[in-house]
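Presented below, as structure tokens, is a lone chain in the form predicted alone.
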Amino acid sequence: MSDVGQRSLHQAAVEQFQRAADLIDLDPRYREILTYPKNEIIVNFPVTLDDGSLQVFTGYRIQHSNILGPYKGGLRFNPNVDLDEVRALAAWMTFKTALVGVPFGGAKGGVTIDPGDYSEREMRAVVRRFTHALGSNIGPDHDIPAPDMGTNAQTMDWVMDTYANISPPGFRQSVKGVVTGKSVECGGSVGREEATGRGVLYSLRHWCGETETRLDELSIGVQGFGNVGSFFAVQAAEQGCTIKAVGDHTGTIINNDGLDVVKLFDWVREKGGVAGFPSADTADTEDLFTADIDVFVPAALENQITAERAKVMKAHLVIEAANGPTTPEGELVLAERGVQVVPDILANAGGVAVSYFEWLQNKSAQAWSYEEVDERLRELMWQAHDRVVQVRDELGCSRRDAAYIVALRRITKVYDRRDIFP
């Protein structure tokens, strides 16, 4: 993994959009604007722990762009959260929302914390104090957080409730849209929890249509079995795919005849990871990257497909369910070997798509059926893929460059109309 650490994650994110910008001779003014976040909010807030001691936590909210609409992006609770990571994730959100055509900008936030080290009461206090510290920096028409690594619907319920309680009384029933990814009981949308994983499956189905490949003949390896990886794997298996290998922070398991992912789903919810799952061989992390599979789906952390790993991968298709899972060096190796890549800002856009649907439902005090949500998700993902394929064929570029070009063209059209204030 020697190519990791040579550049910051944010630098890698900037390089990706700059490469696409070169292909369309993007206006230098817009390059300059999109290189930097618009706002960077860092808060340090105290929380009293169960033993009576006090700990100060650091939280971030990076608002990259709101030229297309309110800032939008997840809240990540992880020990590795830092300013550089959140800057990169916020920039990717800007291009992701522009690519799929939802009226949002890009943001990201988080707290440097390992949720597993704290009780539920302590985590509730952390979430409420963080929300209070952010104050008016978030809002249903300004900046709309959502779940990410280490957070979930319960987290969003606490954020929404805290925000409602610091809002004027006459507005407390109209601020549910301050976050998406809430529980259905608190105003969330059906289908939101599995939306990102389902969007990844739609990405795979679109690729199958492009290449005249049968979905039920594909073997798949998945890195990460959290919200995104698990829902993708279960739904892909339902469509006839063979899930041969799965890895997470607890270990890697392989069954060349196919894992029972429904049972694995239940196992992970009970045990906390894939390690020890019966009817599977235990392997190490590197075995996941050399597994004899057709499709590799990284759904964990950034910088996982390095140049060294890309050289030995047997998969001929990578669908980036995680944000930034492939290093620039790794991507070059994949391209040289003819391995196709469906980029993160396209493949994992299902989450923000259904977040948009939840926001619309909150705005109009409606509740859509699962069928309606899923149909709209499939249509949005399909249209985005069609646009990317069209630009790829038009310019003869990579799928990633095409995705950024679709996003950049949409953003710059708005800048051209609105101009730069003053």
Given for the second form:
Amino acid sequence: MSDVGQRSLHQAAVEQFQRAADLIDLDPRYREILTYPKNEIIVNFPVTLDDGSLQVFTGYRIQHSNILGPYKGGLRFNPNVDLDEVRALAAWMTFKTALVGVPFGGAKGGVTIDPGDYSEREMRAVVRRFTHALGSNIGPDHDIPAPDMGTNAQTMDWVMDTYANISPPGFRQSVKGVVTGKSVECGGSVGREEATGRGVLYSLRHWCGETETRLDELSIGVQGFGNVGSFFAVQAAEQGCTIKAVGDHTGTIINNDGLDVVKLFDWVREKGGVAGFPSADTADTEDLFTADIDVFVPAALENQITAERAKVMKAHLVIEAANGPTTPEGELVLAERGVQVVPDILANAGGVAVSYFEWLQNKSAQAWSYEEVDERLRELMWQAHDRVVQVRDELGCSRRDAAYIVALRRITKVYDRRDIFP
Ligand code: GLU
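Compare with the form predicted alone: the form predicted in complex with glutamic acid (GLU):
What follows is the entire complex, opening with the chain shown before.
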């Protein structure tokens, strides 16, 4: 279980929204509803491995809320996936979609598996069998998965194909929108792959505008060089930022003159991690947190910025590209030290924003241009930032509380009008 001390990750996620709810005296009925996921689907399914043996895998789909639209959120394939983690991630999706104003609810799913331990054929079988086990619990107007850690466009193409194959013949074309983050060839949107990283960069640019800081004067440290961290780093470097430190599960590398992140991008795709990258010093994991940088961008797992790490961090801004990277204790220390935090549900919302665009394109059988996707992404991100800053200034609260308040107000208005059935 992904515990932080005695507190589960889901408990920490609930405390986060309850704190914001206190500030606006949220109706206790809505607090109660949002504390629990609506549905929890757990499936155990067998897969025959290449050596002929059989393994039973456990998969999850937690549907937290559909008050604003179909359940929406990624599928994570990682050895740490468990019920507690997926519950927390599902709740964060509800607040994220409400905050950026896309007509979706929140969900998350995953399989407890290390994809690196299995062949491509085995992974295909895992994905297809998992999709089959979920069956009608997902659907283009019901619950729409997307990529997350350990999954990608190929995974989504397999989910879509499996779902289409178990749908009645007349629906096989119209069910493409059952997942987003597909390859462009299979109905995905241009710009979806880099969307989360790009949204993180728009978050940084918005912060620069607010604080009258020049983007090209910032030095940055990034934790995680997967889909989110790598695209963010390459695009931030293109716009003049100096990426000084990058860490992942293989090691930490530092170059105070700036890492060549375009070369690092290719290196990581070839070698599987940052370790051994030439023209950089090799450092310890903890050196990433004490690096001499202005901005720290956690883009890996949750619970990385603990109180101990927050105490020694030199960065004055944290942009949470990962979901839940800061522990509640870490957050208190950052606040005491005046380190600003752009919260996850805002900073990393670019992925689900472009997922929404993909879903719209699938529904209308259209293919938008990269420019159109990118312009709409920037607009959605900046509008969400503007709303958060407005509430923060109005109530004098943190950006995280303000982000939750924007989301909670949107959800509350809908509950007020729809009322609680029956
Ligand atoms: N997994 C991503 C997230 O955590 C994207 C979800 C989606 O596009 O539905 O936001």
